[in-house]
Each structure stands twice: as C-alpha cells, then as structure tokens.
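In structure tokens, the next block holds one chain alone, the form predicted alone.
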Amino acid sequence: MAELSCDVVIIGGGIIGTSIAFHLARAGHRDVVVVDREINPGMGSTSKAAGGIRAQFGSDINVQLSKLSIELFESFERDVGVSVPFHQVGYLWIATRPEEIPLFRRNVELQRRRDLDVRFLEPAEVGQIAPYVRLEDVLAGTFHARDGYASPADYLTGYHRAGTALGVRYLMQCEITGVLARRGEVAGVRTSRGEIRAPRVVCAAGAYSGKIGEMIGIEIPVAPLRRQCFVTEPITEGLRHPIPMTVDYTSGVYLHSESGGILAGLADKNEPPSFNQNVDYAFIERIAELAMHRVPLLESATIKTGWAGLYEVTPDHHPILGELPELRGFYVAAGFSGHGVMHAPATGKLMAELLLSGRPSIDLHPLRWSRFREGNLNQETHVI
C-alpha cells in the first residue's frame, strides 16, 4: 500500500468505529479512513453482542447517551437508508434482595427526570408482563417499553454500507503497529501494510483499545472481559416470543428471545481480565443453572450453541470519550463496558460533533479521559 492521507483515521471497524465513520460522512466530513485487522468489519465484540437497547442506567450520562441512541435507533431506515428490525418489548429488571430496592426506585426516578416513561413495578406487576418467570423470591422490577433488542450485525452493516456510498474507505486486514505523534499532536498512524498521514486519530478498538494507549504511551484504561452466552433450541410451548429482555440483577443473568428460543448470558466478573474468547462449557452450566432458576420452562430446554465475546471494561463502566490531553488530536471512544451496540448511535454522532465543531450536543465532560487521572468517577450500578 502506498502512503495514504485522509482528515480522520478510525481505529476500529466494530459498531462504534462504523457509527463515527458513517456520521461524519453523513456531515459531509467524507475524508474518512476505517482499519480493522479482520476481513470484514464488526467481527469483534460485535458480533459476540447479545443486542440489548435500554435507557434504564443508573448515571446521567449513560441516561442520556441511551435516550438519543433509542431515537436514532427508532429513526434508523430514515438516516441510514436500512430497515433493521428493533424489537421494542422492553427490558425487565427483577430486584430480589431488600437493598436493590432503593437503587431501582433511585434510578427510575433519575430516569422520568429524563422524560423517560420507566416503571417500577411490584411482583404482581412483574409476573404480568413476564408470566414466565418465577416470582417466589421476586420483590420488585423495573420496565421501560421503548428498550428492547435487535441485531447489531445488521446495524454494523447499515453504517458500513451508508459509509461507504458517502465514500468512507474501508482498510481491512490492516492491523495498527504505531501511532505517528510530532510535538504533542498526532501525525497519523503506522499499519502492517504502511502509513496512513492524518491529523487526527479516533480510537475505536474496543477491548484492544489498551494495546493502543501502549503504543503512545498513554494508559488508556479498559479492561478485555470474557462474556459468554448460550442459545436454546426453539421454545414453542408455555412463552410467547418475544419476551422482554429480562435482566435479574442480582444473579446478573439476562435473557431474550431469539431464533424462536432463548439466549441466555453472563459475565464472570471474579474472572481476571483476558483476551480469551473460548466457551467455558462449566460455566455455561452455570448461566443455565441462574437461567432455569428465574425461567423455570428453561428446565427442559436444549442448549443449540454457546459462544464467547469480550467487553470492554473502564474501572467505573462508562466509556472514555473524548480528546486525549496529552496528545491533540488523538481521540477515545472505548470503553462501553457491555454497552456498546445500545450506545452506537449517540457515539457517533457525539463524536462526529466533537471533531467537526468541538461542541457535541451532549456534554461529554463526565466521560473524559482525565477523570481516571483526578478520581474523579462516577459508578455506574446497573451493568450486567
């Protein structure tokens, strides 16, 4: 490949990395380079995801980051010219110890301040929109109508496929060796088949977004975590599709439709960081074992297949995003801690904002690369 230069080079062909790329060409800011050491783009964790949209975060701007992603999502065909099914039947929290219920009653309440039409509900309510569930232990839950899921390949394809028409180039199996840096501002990148000159760098690897902090010597703080789930075979008896994500706080386990059956999943959060992606069949068993208890039909269902993703860990589970300090026009935008796909929409175009004027419609100051250096972090509670 012979030296390129392009305005913005993007790190990353996952959902973030395409969301950016299609919204900045969508601006009409179409000098756009995308690298990705896979073949095609979304390969990585997004095509692990299990899909999940939800506005029920237990922070501001996780809050607000999820209120614009469900509008754009909502608006999808219109933007981006592709129809994507978004099953919009809700997310179930179930709270079953007595010190989950002030959070959930703290995080409604931040929500509705958001305009949100989120619900607490208690078991009797539970057991009506989820009639499948065992309420025995149940003491409360939560419901927002407007989230839901759908397949985050077929949004990754929509934005790479507007993208490109708007003239973003792709470079695939390309893989970033070395950030190009000059007196404190980015110069480009260095890639296994040669440099790309661009004043500005947006870092969109995901989980490997800490091996490219290590190139320019800046920590970049997100953590790979192993995430596995499992497929049933098609459920036709006693559960009408589809059913609500259905998130048990408590346990963690989470469940939706899919394929006419269930997908069932889990992260192991005593598991040390890795990049490791093989299933653990001993822990799959264990996501079944919390699966069965709160979905008590799972009992007799058949496991068709299991896999294994990696998120994408910050230390307070919000995303990094924004310009790093110490290097100018180097950007992050990583770090989404399982909510990626749900916050794809927003990210790129907040970031497309940031780079184009500086000033994204959403203030983006608590997610800043900096709050990690003063302290300064706000946990997010509910990550699954």
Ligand SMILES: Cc1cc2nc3c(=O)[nH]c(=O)nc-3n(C[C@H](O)[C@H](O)[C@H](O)COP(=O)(O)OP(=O)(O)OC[C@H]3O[C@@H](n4cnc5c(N)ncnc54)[C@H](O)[C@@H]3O)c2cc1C
Contents of the next structure:
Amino acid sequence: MAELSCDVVIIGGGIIGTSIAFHLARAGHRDVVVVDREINPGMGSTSKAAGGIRAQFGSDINVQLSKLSIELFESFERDVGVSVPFHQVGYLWIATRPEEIPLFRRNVELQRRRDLDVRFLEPAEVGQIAPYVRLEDVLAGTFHARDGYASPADYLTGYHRAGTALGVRYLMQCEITGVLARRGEVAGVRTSRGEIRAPRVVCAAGAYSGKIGEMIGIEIPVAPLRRQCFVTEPITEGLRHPIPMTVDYTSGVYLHSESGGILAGLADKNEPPSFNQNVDYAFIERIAELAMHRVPLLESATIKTGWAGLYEVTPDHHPILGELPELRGFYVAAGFSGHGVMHAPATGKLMAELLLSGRPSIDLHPLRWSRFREGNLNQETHVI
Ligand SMILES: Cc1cc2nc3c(=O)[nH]c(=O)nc-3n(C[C@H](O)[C@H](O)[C@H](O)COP(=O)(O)OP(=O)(O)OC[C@H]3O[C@@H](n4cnc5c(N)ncnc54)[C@H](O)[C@@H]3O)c2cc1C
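Requested next: the structure of the form predicted together with the ligand (the form predicted alone having been shown above).
Every component of the complex follows; first up is the chain already shown.
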C-alpha cells in the first residue's frame, strides 16, 4: 500500500464503524478510511448479534441513545436508501421476584419522562400480550411497542453501501498494529499494509478495543465476554409469529421469533473475560432449560443451530464515547456491553457531530472515558 493519508481513520468495520463513517460522509465529510482485518465488514460481534432493539433501559443516557436510534431505524430507508424490515413487535420484560418490581416501576417512569410509551403490566396483562408465557410465577412486566428486532447484517450492509457510494474508503484484510502519535496528539495508524497518516482516529474495534488501548498505553476498559444463543426449527403450532422479544429478567433468558422458530439467548454471569468464541453445548442446554420454563411449548422444539460471539463490556455497562483527554484526536466508540447494534444509529450520528462540530446533539459527558478514573459509576440495570 502506498502511503495513505486522510482526515479520519476508523478502526473497525462493524456496525459502529460503518455507522460513524456513513454519518460523517452524509454530513459532507468524505475523507474517511475504515480499516478492518477481516475480509468483509461486519464479521466481528455484529454478525453474532440477536438483533434486539429496545428503549427499555435503566439509565437516562441509554434511554436517550435508544430513543434516537429507534427514530433512525424507523427512517432508515429514507436516510440510508436501503429498506430493512424492523419488526416493531415490542419488548416484554418479565419480573418474578418481589424486589424486581420497584426497579421495573422506576425504569418505566424514567423511560416515560423521555416521552416513551412504556407500560407497567400486571400478570394478567402479561398473559394477554404473551399467551405463550408460563404465568404462575410472573409478578409484573413492562412493555414498549416500538421496541423489536431486525437483522444487524442488513443495517450494516446499508451503512457500508451508502457510505461507500458517498466516498468512504474501506481497507479490508488490513490489521491495525499501532497508533502514531506526537506530543500528545494522534498522527495516524500503523497497519499490516503500511502507515495511514490522519489527524483523527476513532477506535470502533468492539471487543478488541482494549487491545487498541494497549497500543497507545491507555487503558480502554472493555472486557471481551463470550455470549451464546440458539435458534430452533420452525414452530408452527401454538405460537403466532412474530412474538415480542420476551425477557425473563430473573433468569436473564431472552427469546424472539427467528425464521419461523425461536431464537433464545442468555448471558453466563460466570464467564471469564477471553476471546473464546467456541460453543459450549452444556451451556446451550442451560439456555434451553430456562427458555422451556418460561415458554413451555419449546419442550417439543428442536434446536437447529447455535453460536457464540463476544460482548464488549465496560465496568458500568455503558459505552465509552468521546475523545481521550490523554491523546488529542483519538476518539473511542466502544464498550456497548451487548447493545451496540441497537445504539449504532445514534452513535454514528453523535460521533459524526462530535468530530465535525464538537457539539453532539445529546450530551455525551456521562459516557466520557475518564469516568472510570473518577469512580462513582452509574450502573445500567437492564443488561441481558
Ligand atoms: C450472542 C450475541 C447477541 C447479541 N445480541 C444483541 C442484540 O440483540 N442487540 C444489540 O444491540 N447487540 C447485541 N449484541 C452485541 C452486538 O453484537 C455488539 O454490541 C455490536 O456488534 C458491537 O459492534 P462494533 O462495531 O462495536 O463491534 P464489531 O462488530 O465486533 O466490529 C469491530 C470490528 O473491529 C475489527 N477489529 C478489531 N481489532 C482490529 C484490528 N487490530 N485491526 C483491524 N480491525 C480490527 C474487527 O474485525 C471487527 O470487524 C450481541 C452480541 C452477541 C455476541
């Protein structure tokens, strides 16, 4: 590769990197290069995601990111020029322990303050929305009809195609091996194919963002954690597809319709940080047990396929968005803690605004990198 220079280098062509690149180009800023070591964009965590999109979070900043993202998913065809089915069948959260009820009520209030029509549900109302759910142990629920799910790969393809058409350059099979810096300012990146000079670099490397941090000697606290899910063969009796994304808050198991069957997933809270993406079949069985407890008709279903991928988890389950104070021109957009697909549209728009004017339309102060140094973290409660 002959020596390259550009205005912005984005490390990582996942849903976050492609969204930032698209939003920069759409705002007229086209001198952008996205670098990814894979053969195609979107082969990292984005290709493993379940596609859930929701506004029901426990922190105001996450609710704001979701609200903006849902608006942008709804207008995706108009803005990006690609039609992607967004199944807005709602997210149903289920509580089975008395101590969860005050949290559910508090979060509904928080979300309603942002003009989201989220409802607190009594058990009978849960049964009306989700007749397939075992109700005996259900104490309460919450529901937001504009939540739902969609194909992460389709959104990514939209951002990639539209960004490329606007002039964004993608360098694939190109590994970032170092970051160039001089006197506290970034100067570009070193790659497996040569150097790229740039005054601004954005780290959108997903679960590998901590590794990029090591290259600049600054801790980017993003832990890679294996997460797994499976899809059943089609279920034609007893279920009217598509069902809402159904989350058992107590056990953590979540399910939604997928290809005529059910996709079910669960976070193993004991999973140590690592880049292991092998499927653990014993854990898939555990997911199946919990899914069958909540949705008994799954007892007669057959598992078609399962997979594992990486969450990119920060200590407070909020992303890091913004410039590093220690290295001018170096920005981070990572650590979405399993919510990177649903927060990608807002992240792309806000990071583009930050890079172009320094004034994003949502205050990103709560997501600054330095919060980990300052302590007093605001934990997100609605993580699955
Ligand atoms: C099982 C599972 C289910 C999930 N379900 C959901 C869900 O329902 N909803 C949701 O919103 N999110 C979900 N997620 C999380 C979601 O997948 C991530 O939050 C999101 O994909 C993060 O996007 P990203 O672009 O930051 O990372 P990635 O998609 O991982 O992209 C990062 C890119 O950086 C590249 N890269 C890294 N290091 C280098 C380097 N040194 N040089 C060059 N390239 C590099 C990688 O190749 C990769 O393509 C799920 C994740 C898993 C594993």
